[in-house]
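One chain follows as structure tokens, the form predicted alone.
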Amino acid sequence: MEISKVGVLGAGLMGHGIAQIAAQAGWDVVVREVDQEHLDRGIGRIEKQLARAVEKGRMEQDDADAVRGRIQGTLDYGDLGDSDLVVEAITEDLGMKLDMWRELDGIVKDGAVLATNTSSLSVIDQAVATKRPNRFIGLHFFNPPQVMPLLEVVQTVTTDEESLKTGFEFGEKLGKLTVHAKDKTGFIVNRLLVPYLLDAIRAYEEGVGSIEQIDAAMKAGANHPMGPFTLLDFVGLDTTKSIADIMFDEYRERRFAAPPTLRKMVSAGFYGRKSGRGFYDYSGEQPQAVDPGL
């Protein structure tokens, strides 16, 4: 299926990045938010990213202006009606997503493909909330979408071949490495990554090593670009706990269970970089490891 217009639901952490790279690939994009404040914030992030690209010589000003010109912000679902592909990137809450899909399904034209950017929720649970489960896929981008090269294209038991092909073609035009994932909770990356991050916390709880030692060991010994605690803070401890809870509910295995330290830090509001404190304190010039003391 040929794509002319892309709709993006949500202009937050993931949504604004998806909207930007879709516009950079040449598509007209309409991005919808719940209110003007959130919409302005998301569009502002896109404008800041484009300005930075121009400043660093990665993009000409005329090209940046053209990308911005292809992005339309809206508060009205109706503006997504003529989209060929709609990508959802709202809060990772199944109830909210289902309500959104039920409203949007009757607005978007027949034949359009609907996609969720969920990182952990079942794609089929969302697909069956629409009248087109055969035209529903998962498109799991990684944070930040403007930088991370991977796109997991997720096939459900109802996804037809044309919709799956559309997902792969979309990702390839974005310049992403696309991998085919089945609709299993966590898909490929989080199925393997989340237990590793949780086990790093358990290793710390059991006195295997300090936060700095575990991070340094995994960087030097496994050639990881960042250690597990640095990555936890980058992803967000609240986000990690949410994914872990969903995966534990699905698989009922200890390796997916959030350790006590993670649960207590989230309760305390220590989410990582976005809150200024997680396993590291970000208030100074350089992050400093902090004993959670929990």
Contents of the next structure:
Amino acid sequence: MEISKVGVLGAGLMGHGIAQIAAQAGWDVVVREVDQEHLDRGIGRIEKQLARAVEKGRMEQDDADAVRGRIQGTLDYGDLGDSDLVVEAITEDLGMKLDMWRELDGIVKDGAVLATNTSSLSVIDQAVATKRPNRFIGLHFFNPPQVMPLLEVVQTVTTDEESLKTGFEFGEKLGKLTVHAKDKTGFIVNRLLVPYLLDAIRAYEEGVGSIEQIDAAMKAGANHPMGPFTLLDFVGLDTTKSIADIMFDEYRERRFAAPPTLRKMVSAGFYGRKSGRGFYDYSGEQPQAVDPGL
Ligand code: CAA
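Now show the form predicted together with acetoacetyl-coenzyme A, given that the preceding structure was the form predicted alone.
Every component of the complex follows; first up is the chain already shown.
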């Protein structure tokens, strides 16, 4: 199916990045937020990234202006009506997503493909909230979407071939490596990555090494760009816990169970980079590992 306009729901961590790369690939994009403050923040992030790309000589100013010109911000679902593909990247809360899809389903034109960027919820649970479960797919991007090369394209038991193909074509035009994943909680990457992150916390709880040592070991010993605690803080401890809880609920396996340290840190509001403190404290020049003292 030919895409000319892409709708993005949410201009947060993932949504702003998805809107940016879709506009960079040449599509008109409309990105919707709940209020002006969130919208301005998301658009501001895009403008900052574009300015940085120009500054670094990766993009001409005219091209950056053209990309920005293709992005329309809105608070109104009605502006997504003529989108050919709508990707949601709102809060990872099934209730909120279902309310949104029910409202949007009556607004977005027939034939458009709807997609969720969920990292852990079952895609089918959202698909059936719409009158077009055959036109519903998962498009799972990785943080930061502007940089991470992978896109998981998720097929549910109701997804038709044309919608799946649209998902793959979209990802390929974005320059992503696309992989096909079945609608199984965690898909491919989180199924393997989340138990690894949780295990790093268990290793710390058991005294195998300090936060810095475990991070340094995985960077130098496995060639990972970030150690597990840096990555946990980057993804967000609240997000990781919520993914782990959903996966544990689905599979009932210990490897998906959130360790006590993670639970307590989330209760304390230590969410990682976004809150200024997680396994590291971000208030100084350089992040400093903090002993959670649990
Ligand atoms: N948005 C846009 N661009 C960004 C960015 C962001 N948030 N962060 C970094 N970049 C860009 C920088 O602009 C830079 O580009 P240039 O060199 O052209 O200027 C490039 O990425 C490299 O950045 P840095 O030099 O600042 O830092 P780095 O080399 O350490 O790379 C990183 C940063 C790409 C984030 C790298 O550390 C990395 O790959 N980390 C692992 C990230 C990861 O595993 N993500 C997946 C998380 S799991 C997930 O997302 C799934 C889920 O459902 C939870």
